[in-house]
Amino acid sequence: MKMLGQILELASSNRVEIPLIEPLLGMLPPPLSELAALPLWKPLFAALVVPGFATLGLLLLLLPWIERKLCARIQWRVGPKEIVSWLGGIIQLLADSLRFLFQEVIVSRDSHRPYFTQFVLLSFIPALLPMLFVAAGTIIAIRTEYSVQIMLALVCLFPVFILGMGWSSGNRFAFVGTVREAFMYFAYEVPLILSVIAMLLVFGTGDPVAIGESGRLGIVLNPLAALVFFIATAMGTSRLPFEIPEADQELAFGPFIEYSGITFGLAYVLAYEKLYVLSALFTTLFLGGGSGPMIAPLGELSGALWFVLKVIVVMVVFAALRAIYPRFRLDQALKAGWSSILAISLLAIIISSVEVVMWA
């Protein structure tokens, strides 16, 4: 009981302030009000609600539907509508998830069996852990001056698991997709890191809360860094025109060709998880994080709302690329990554250095 009391006291001293529900909590007697307020403890709220697990899960359900509908509208097509047609097929991915769940998971005899399934599950590590360091306004699970750097390091782990999934499949076509993934990894990772370094020089900190509270938009301070980060994100999440590792017309979904059932479903959403993490990082560095007009009844939840809306806008822009650009060849993407994009990222660092010297 003493330990529970200490936990409740700690939670009450660092919880999300939402004036809209404060009267409801005040109506409860002290022990019950403290227990009811426990989910509002910032680390727990950030990890489970926003920007964490609940927000990620909701976007994973909605974004594929939004992407299909948006691309269909741009190309004058219909898009999915058979599942709950009067809602425009909005639960299409939920129906797909149920189909994946009840399909048989086939493990090829040529695959490395222990690793074949483990890499799919382990791939959620770089998808979920960065959420602990993302600031939705002032709501953040773990706040340090190195949050952005830690997020970037965790994001860089994504290709490791994708390469492991392709290698463990024991399939020549999966191997081709894996090699393409490895080439693309080096082509986009260096410019991505350099663009983040450029913004860290400008802000002088890796604390996302401090970056948001600074009131400065990174896309205005260094538009070249924003451009490089945007292109590198498209390359890193296999968005068109950089849908090269999968290239389903010729490689049958690249490194994931041998996966079926729920394991394929997990591999399918992996790119969307990475897109969410990188969009959150883009919002933090270039769009002011959770900054926006204060909505008084929501309190600190106001910043989280603006943050999520900005992230959704960024993700929708990436989704629209599928309907606009044709896919590059591998050599074209590599040439762009190692020449023009790398040169622009170096120029972005120079611009940030000049701005730092001028403001010093």
Given for the second form:
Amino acid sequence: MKMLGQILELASSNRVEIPLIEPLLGMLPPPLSELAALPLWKPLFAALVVPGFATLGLLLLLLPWIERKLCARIQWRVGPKEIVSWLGGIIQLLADSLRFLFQEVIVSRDSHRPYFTQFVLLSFIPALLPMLFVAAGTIIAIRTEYSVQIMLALVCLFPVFILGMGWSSGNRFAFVGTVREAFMYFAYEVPLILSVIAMLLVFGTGDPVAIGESGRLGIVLNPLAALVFFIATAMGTSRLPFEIPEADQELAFGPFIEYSGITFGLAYVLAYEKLYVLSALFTTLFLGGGSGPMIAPLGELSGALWFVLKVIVVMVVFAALRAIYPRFRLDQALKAGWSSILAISLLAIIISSVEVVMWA
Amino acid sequence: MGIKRLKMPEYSFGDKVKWHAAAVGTAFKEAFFPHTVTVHYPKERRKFPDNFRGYILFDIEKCINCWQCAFVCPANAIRMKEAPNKKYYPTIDYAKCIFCHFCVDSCVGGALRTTKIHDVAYADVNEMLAETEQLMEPPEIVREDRRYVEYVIEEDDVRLRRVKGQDYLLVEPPPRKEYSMVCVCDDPESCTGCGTCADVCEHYAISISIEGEYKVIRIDTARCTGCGLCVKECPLRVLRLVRREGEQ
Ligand code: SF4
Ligand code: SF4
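If the one shown is the form predicted alone, what is the structure of the form predicted in complex with its partner chain?
Let us now look at the entire complex, which starts with that chain.
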């Protein structure tokens, strides 16, 4: 009983302030109101609601639909339409995931069974852990000086899991896709890290809340770093100009080709999760995080709202790339990664250094 | 000799930026004002032209039992079937038909005609053989369409125009214009005077006469009905049917 009291006290000391529901909580008698306010404990709220699970889940359900619909419009098609047709087929992905759920999961004879089944689940470690370090406005689960660096490190773990999935599939298409993924990893990793370093130099901290509160737009401070980060994100998430590892046309989803049923569903959303994390990072570093006009009744949620909206815009831009550009060849992407993009990222670091020296 | 190499065109940085901007701009424009060209088929139908090559209908009154349709069919889909009146009429196997409509085009009597029906469903392959009786009635199809879609050319591009109401699917064939034909010999030099044409002609329009040391073919155009039997039989393929003079 005493422990519970302590927990409740701790929780109420670090609460998400939302003036809109404050009177509602006040109407409840004391122990109940504190219990009801428990989900508002900041770390819990961040992990569960925004920017964590609930937001991620909603975006995962919506983004593939937005992507398909948007690309269809640009390409003079219609896109998903039949399921709830008056809403334009908005729950298409829900229907798809139901189907995935009831489909048989086939583990092929040539695959390395334990790794094959585990890697698809394990790959959620680098997908979900960064959620703890994303700041939606001022709402963040774990606030440290090194959030951005930790997120980046976790994101860089992704290809390892994808390589593991492809390798354990025991399928030649998966192998080709895996090798391509490895090559792409070489192509984008260094510029990505360099562009983040450039931004950390300018801001002088890796704390996303502090970056957001500094009120400076990264994309104005260092547009070159933003450009490099954007391209590297497209490469890292296999979006279309660089959809080289998955290459639907000749590799049929590359490293994930052997997955079926719900494991396919998981592999399918993996790229979107990575896109979410990288878009969140992009928003934090370059678009000012949760800064925006304050909406008073929402309190701290206002910043979160702006943050999520910005993330959605960034993700939609990435989604639209699919309809605009054809695919690069692997050697072209590698060449670009190691020549022009690397050069631009180095230039970005120089710009940042100059800015830091000038302001010091 | 030597290999001719094609050079990549050189693009300046300005060009690249311009074209990237153009691509993104187009995508942006289409995302908000798309020129979608999809026809939502069962709910609306595309309006096809009257000479659309669809399901084929047969009019027994006009058939002269010439077998031309069965001869011409490249897919061997037409089989002639004997009717109680001892005449042969076509049946079409839609499992084989490739909808080239050679049969419709070559039908002498105008007995075969096209419709705009393209969505007949069958339970199995055997059912796809349409007997003569079936060909005489339009097939039964389910229509859910409330609109039809026309493709119109606007601003040099194809646009869709949706019109309320159902499009008609049965088309009246255009009135036939008949020409009387006459047989001519294209290349009298090659004619060997074998006399096959003269033998086969039912109206005694062709005769072979000997002039000097050559046999020469004479065609009496007044008697020729233009049936084309001689043209079919000539081993040297020097006979041809042409329109009778004075006709358009
Ligand atoms: S449309 Fe062509 S393939 Fe079909 S029956 Fe006629 S001639 Fe044969
Ligand atoms: S071509 Fe026409 S007229 Fe001749 S048999 Fe066939 S359907 Fe009858």
